[in-house]
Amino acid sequence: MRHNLVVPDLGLGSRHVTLSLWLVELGAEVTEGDRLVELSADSVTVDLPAPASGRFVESLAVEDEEIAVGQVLGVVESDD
């Protein structure tokens, strides 16, 4: 099953949010809740967790890219 890593509403209003750093490499095994990516907006930094346990199989955004609420950043694939 594929699980999308989606940018939630961070409550930052109209601030520009960027993907600052991927914390895992493609193909890595992850556990639900592991930190996958770091986002930043001005002086605020937020880590997004893995949505499920499995393998990080797809990255759909690059570092320093401006992102939006609801955007899919990546995919974790699990065996279930």
The other form holds:
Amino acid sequence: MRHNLVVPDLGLGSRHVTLSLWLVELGAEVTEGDRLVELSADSVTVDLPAPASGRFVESLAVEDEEIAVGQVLGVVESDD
Amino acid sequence: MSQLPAPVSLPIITPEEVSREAAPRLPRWLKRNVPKGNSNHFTANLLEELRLETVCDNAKCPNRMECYSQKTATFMILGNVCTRPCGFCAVAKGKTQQVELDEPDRLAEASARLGLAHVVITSVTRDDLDDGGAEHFYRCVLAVRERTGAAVEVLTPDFLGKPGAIERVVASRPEVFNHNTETVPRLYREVRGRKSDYRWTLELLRRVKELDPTIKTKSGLMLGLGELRDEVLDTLADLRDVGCDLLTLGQYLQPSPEHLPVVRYLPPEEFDELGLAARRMGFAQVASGPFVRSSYHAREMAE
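We have the form predicted alone; now please give the form predicted in complex with its partner chain.
Let us now look at the entire complex, which starts with that chain.
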């Protein structure tokens, strides 16, 4: 099953955030809650957690890219 | 000082190192959790409806997700354009706006609808006004108190020492009178601009206490701008000498590449140590931590 990693609304009024850094490599096994990617907007920085346990199979944005709230950043594929 | 725990090592950093270390990667302790839900939209929508400004938005405060979700905010009166180009601050600088005479009523309305028991009112610096905006502060405090019965904390600029300004704000009898020191004397001009004077900051706090000893005075410093530990402790001693009751110590975060760089990210344990030192100096309440800002959890501090 595919689980999308979606850019959350950080509650800052801005509809965009910047992808600062991928924290795991493509193809890595991850556990639900693991920090996958660092996002920043204004003075706020957050780490987005893995939505499920499985393999990180797709990254759809690159570092320093400005991305919209609601956009899919990546995909984690689980066995179930 | 001998009773204090051993201080965390604080190296002297050369200008070359400052340049090299500009905008270092944010340490993990300065990352926020992803907010759950969108409860902060209520606050944001209300502020927009009532055409109110907050320092939270204008200064890009890293705590605003948390504060808005708890239906709190620090109102910023007298417009959203400041007359001083402080190197640390993200509030816009330039041509100021006309003072809106209905702003006190709108502020009171927002405070009532948010159900606030402790209202924090700050402003842009208005050196262009004859009284620096003191009369407007007075009207805002009275309007909020009359409408809500809430405790009011003012966080004022230094009014450029204009005669009668402090007296006018004190006459509104805020529960807390906050004026930020921001940094140590050696860095004052660089951080706060040429119009700001460390001695006047101390004099303002002393004068408030002299006018009304029942008002709690409060001040705060941003750390990580290149100050030394002993300079911080000397500044805290100066604040105690003028009777300052409440203290905030927080990490400076660079709002944009155009602002002063962060020289150092202090680890949480160093904030704990400085907070302990401040309490032993006699401050009644101290908030010291990486995310502490001058009005962060202000109600809890004032109680």
